[in-house]
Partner chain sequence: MDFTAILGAWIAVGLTLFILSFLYRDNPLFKIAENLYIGIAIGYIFSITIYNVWIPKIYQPVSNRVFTSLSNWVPWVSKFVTPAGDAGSLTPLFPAIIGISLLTRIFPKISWISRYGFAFIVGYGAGLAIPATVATMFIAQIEGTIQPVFKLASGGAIDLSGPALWTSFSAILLCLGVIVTLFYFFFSLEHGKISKKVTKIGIYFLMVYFGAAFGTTVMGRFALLYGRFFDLYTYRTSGYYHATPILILLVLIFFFVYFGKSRKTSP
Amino acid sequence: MNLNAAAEILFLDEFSAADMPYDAGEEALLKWKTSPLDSAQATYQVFASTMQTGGWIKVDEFSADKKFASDIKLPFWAWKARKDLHAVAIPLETHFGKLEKNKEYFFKIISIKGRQKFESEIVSTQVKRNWFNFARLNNLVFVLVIFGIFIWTVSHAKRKGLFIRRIAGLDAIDEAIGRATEMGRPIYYITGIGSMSSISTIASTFILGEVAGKVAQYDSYVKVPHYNPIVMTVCKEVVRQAYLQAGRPDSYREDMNFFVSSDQFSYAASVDGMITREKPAACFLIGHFMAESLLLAEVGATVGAIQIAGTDSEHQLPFFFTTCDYTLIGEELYAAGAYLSKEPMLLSTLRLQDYGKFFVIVAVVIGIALMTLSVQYKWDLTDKILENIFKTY
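Taking the form predicted alone, show me the structure of that chain by itself.
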């Protein structure tokens, strides 16, 4: 085919092959300039081979009005989204299996328009694993900023301490334990029916450790009936450690933590019976609860116990509000361990979470404003820029 005939269809200008940037060495990238003759009536066929002289495999075929550099899904800081450049990512593993190291791959493109064809020159490249994925730079920046803020808050907490607003339910723990000690009655601590993988159960074990330490200091007695045997095992170690730290290992008893039943309502009925018979002076209901929450809390209120509850099950909160003296709402439950222990590391995580919430709120407000303006004034790039910055890869 002569050059003039080729120019009348689709002559590939500046056709090149390269390794796909920022990947794990699995794709090759082909690029060439767009042509004024690009249209849906013309077609590009992409061929690849491990040899320059033969063994060609058709790896892609598309109409000439598709697949531009602007279609490559890379953020703006890692890729120039040009519309005047065709760009095709070729997944070599799909067609050639496991790739060999330093292996050279050859490519050519045939452009077809009607009965006319033009075959490009042959180009080649090697693919390799990239050490750094520049497309994820935003994630790295976010991690570094979060880590820096965390280090600063830990340092600040150790030097000057951090302010945490007063949580009445946690401040009442001393009152509840003191009342139980004066009356000579036990304290019941109920961790709910959640498993050890539940965040609310983990938070409950933190609070149990602080409560057990104060019980040891007051020389009172705590009983912890369990629904889950794994939670019981963990809580045994938590209570034992609390007594050791309080300097009262002789007061610790193995039967403080005991298994009741893994059936929801059998557990609730059994604990209700214990509370009715022993009439504890204080009841802690902290963890994950479901329908048994009102059954437990109502009996505790009937015997006149001070009740402190906390859960992240929002549909159970109304029952605790009605029957308990104090209720930890949502994140107050997660903050309880840091609030009670005043441990700088834990306090720092709370401050970091607050900074994170503030950042999210500000980002949402600014994002809404920018998206509104982009629609109003047709700023096409604004939504893509925002998506790239806040995208998690």
Second form
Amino acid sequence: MNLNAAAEILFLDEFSAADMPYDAGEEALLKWKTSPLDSAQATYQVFASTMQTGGWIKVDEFSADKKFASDIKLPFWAWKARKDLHAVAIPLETHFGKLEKNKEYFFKIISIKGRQKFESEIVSTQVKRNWFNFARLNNLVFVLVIFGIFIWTVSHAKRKGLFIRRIAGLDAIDEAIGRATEMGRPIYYITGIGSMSSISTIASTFILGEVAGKVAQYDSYVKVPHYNPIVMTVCKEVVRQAYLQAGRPDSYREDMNFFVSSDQFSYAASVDGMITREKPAACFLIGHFMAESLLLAEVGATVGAIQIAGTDSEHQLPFFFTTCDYTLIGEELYAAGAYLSKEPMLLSTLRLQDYGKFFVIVAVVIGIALMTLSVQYKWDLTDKILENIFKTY
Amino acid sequence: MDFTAILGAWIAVGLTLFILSFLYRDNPLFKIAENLYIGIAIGYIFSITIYNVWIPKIYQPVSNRVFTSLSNWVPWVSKFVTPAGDAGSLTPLFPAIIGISLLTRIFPKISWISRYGFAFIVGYGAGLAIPATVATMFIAQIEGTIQPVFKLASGGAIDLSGPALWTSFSAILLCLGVIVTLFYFFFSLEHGKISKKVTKIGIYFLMVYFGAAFGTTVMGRFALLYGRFFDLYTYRTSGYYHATPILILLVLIFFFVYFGKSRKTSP
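Which structure goes with the form predicted together with its partner chain, now that we have seen the form predicted alone?
Up next: the whole complex, starting with the chain shown before.
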């Protein structure tokens, strides 16, 4: 029941509470129709409680000419950005701590204009975790398109083969392993400090497989000191498999991969010590690196090892440039597994990456042109569509 | 001054000097610091894992759930055990079992069990990484690059003021930089005469960025070095019983003795 029916009073028409769509069950959404009396002089105070009868907490306060449905940051395909509707998202965890399942939360709003105060009816809702975040539909579409192109490029690569340009850093792998074999010294392969959810670590394990296969063929020796125990176990399997495929299972040793430390700088100090004492002929620093990159690469350079580095941590790349013989920059690292194995399936991923880059170039050029035109001719809709499509929610 | 503060200062100075001694060459002092560092780091991470992960996230919810259920069936249990916190949950058992399955690698006969755990971790990792990568390294990059080349002034005409022109120049430069840099990373395209030139401009853009990043990071590292030197400077005073000069002297004496001896013994 609405208690505020007088004509000059800011009463809340169609006041309702609902679960905030597409979230992880953290917010409630309050909506009510705008009023012709909404102005900067009027204020809305939002109260929330876990009981209908009391315990009200003020969770928000704003002037009546603010907070509309159009201010909710959701894309046009998931949300109607109306200007005739007030909409407020209430972060319940901030006010009530850990939220309980199936618990009802109650809300009321007090509108204040001058000396007059009016209280809305009490509305309630439960919040729940949503299975799908519809706002991320653009991500899904991009992933599906990428997947579709991937299938096509795989079949194309199998039928016709693919041209791949030379990547100097990867061509030098043979040279590095050959040098180590001639000198009778070990090879150090460092996967960095990333976990298995890091793309560069996944790429590094691919390259490790290829490197280990060549090491097995040349009958050299590779040592892989690890920061992350999970990565270590995956790398153990990769190296074992590489030795099996090279027909040298007898040369494989369990201690080729070994755990050092999960602390960044103690790991660096220890690996530095090992490199200084064993003086490897070649060092591969491929994966995710942070501040330890220079500490490791500097010591490798000091002992005269041929060094091949690769990372997508762009802040560490300059250090590799200054201390390593060859450096794989970002994308080259992702391409390395395919480049070395020459498998059509993996090669097609390179073509896929190129299509992705081509799409980015086209999207940027067309996007900038449209944005510029939309400024000149006030095409607000074009502006909004572009903004929504290329946005991460 | 408090004894622990003085002891802490001596340890800090000693270990700093031991680690810095590696700049000259590998030596037993560095080895001491290196092994101590690894040991302490592993011990620290182990205790953090136990007290911040295992106890609050697995042991407490599972034991609470077990004791609560047991109390419902056998009421006298509650006289002896009172669960701390809420009713708990058995859900943490699932990730705990996956985690424990990794330890089966120690026993070759049942090491196959660990593969399920690893399959889950790798699959979960890739599943988590792919959408995040598409969002941050693909969509967000396009979003950041698309900017209007010019802005309108209050009258509705194109804004030709200094700051506005500078913004326009930045937008064009950003767009150009993105395109030529991306061009460098085309792998399935043979670089001809024109594309080689475009690629070269892309490399220049990359080098400018790397130079800037190098400068920024080196400045950051110097700040860390100053921090260490500041500690050495602070602990030189009589309040710390001259920790810095005494330990520098001892390290130098050790160096003369150790490397003098090894020079004599080496052929």
